[in-house]
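For reference, the chain that follows is the form predicted on its own, supplied as structure tokens.
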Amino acid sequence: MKITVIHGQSHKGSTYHITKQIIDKISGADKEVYEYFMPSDTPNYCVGCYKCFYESENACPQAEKVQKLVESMEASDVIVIDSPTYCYGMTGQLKTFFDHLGYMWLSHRPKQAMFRKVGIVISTAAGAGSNKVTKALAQQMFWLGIPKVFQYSKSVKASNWETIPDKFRESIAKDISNLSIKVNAIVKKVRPDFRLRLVFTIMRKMQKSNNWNMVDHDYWKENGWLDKNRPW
């Protein structure tokens, strides 16, 4: 099993430690883990040049860093993205990365490989807001075509991993065990559900009449998605 892990921060706090425990629980000793940290391993701000939309993803001024992560995600069975809760949202570094993936949305040029991935999104907070973060991360994954996304959010009632109360650590350990069982049960077996297929169908109809972005239209045509072929 191959796993890509993208951390929305560089410090190793509660969110990082929970992610690490989940990765340790998933699958067996043969797993390969590709790990990236914000902001050192990820691109700088999107400048809105539209080159990824109207020319090619490789025309992006920061294509080298963006495509390194995209290739890792494509090669993996499981994609894990975490973020501590910053002001009721994901980290700015992580949002910056997602801004670079707009060309891969269902409405543009989704990657065929994404339609068989399992996603896991994780967030913690000392107080409230972590569920809002995981919901936003899951939404990003849906629009990338990932058919199954597990969300794990936790209010840890502490500002760092070392001071989390024992009862919360016990709860986290139980949650992680249950989550790992669910993930292991569907890896390499997952397929798009009705909602994802419906959105794909709507986008297919849009691409059939697309005369404003031929890069997108030709991509769908070359994959055969405007006819009978489907990415799953």
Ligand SMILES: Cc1cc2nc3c(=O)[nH]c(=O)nc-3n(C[C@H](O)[C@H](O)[C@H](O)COP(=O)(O)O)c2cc1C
Given for the second form:
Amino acid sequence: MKITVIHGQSHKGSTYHITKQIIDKISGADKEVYEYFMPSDTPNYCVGCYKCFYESENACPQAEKVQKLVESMEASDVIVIDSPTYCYGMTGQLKTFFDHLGYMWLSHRPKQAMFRKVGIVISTAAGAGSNKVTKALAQQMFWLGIPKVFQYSKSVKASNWETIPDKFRESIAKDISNLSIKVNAIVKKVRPDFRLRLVFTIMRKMQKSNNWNMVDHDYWKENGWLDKNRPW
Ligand SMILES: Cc1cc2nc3c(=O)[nH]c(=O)nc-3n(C[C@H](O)[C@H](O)[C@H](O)COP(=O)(O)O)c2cc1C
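The form predicted on its own done, now the form predicted in complex with this ligand:
Below is the whole assembly, all chains and molecules, this chain first.
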């Protein structure tokens, strides 16, 4: 099983340790893990040049870093993204990375490989907001065409992994066991559900009449998606 792990932070706190436990549980001896930490592996912020949309993703001033992550995601069966909850949102450095993936949204040039992936998104908060973060991360994954995304959010009542109360550690371990069973059951078998197919159909209709961005239009045409081909 190939797994890309993108940590929305560089320190190894509660969020990191929960992610690590999930990775250990979902993979066997054949696992290959590609791991990235934000911000050291993050591209610099998007400057709004629109080159990825109107020319090519390779024309982005940050293409080298962005494409390294994209290639890794494309090659993986499972994509895991985590972030501590910061002010009711994901970390700024993780959002910076997502801004660079806009060209891969269903509304532009989604990658065929994404329609077969399983996503896992994880966030911890001291008190409230971690479910908002996993929801936002899952939304990003949906728009990349990832058909199944598991969300794990936890209020850990702590500012670091060492001080998490025992009862929370126990409940986390139990949750992770349950989650890993669900993930293992569908890896390499997942297919888009009705909602994803519907959004794809709407985007297809839009791309048929798209005369404002020929890079996107030609991409859909070359993939045969304006005819009978589908990415799943
Ligand atoms: C800048 C900053 C903002 C935070 N914002 C929130 C918040 O909105 N809600 C919350 O419950 N905890 C918040 N926290 C606490 C962390 O989300 C919480 O301790 C989390 O478990 C830390 O994960 P980590 O150990 O992986 O860094 C914040 C912490 C920091 C440093």
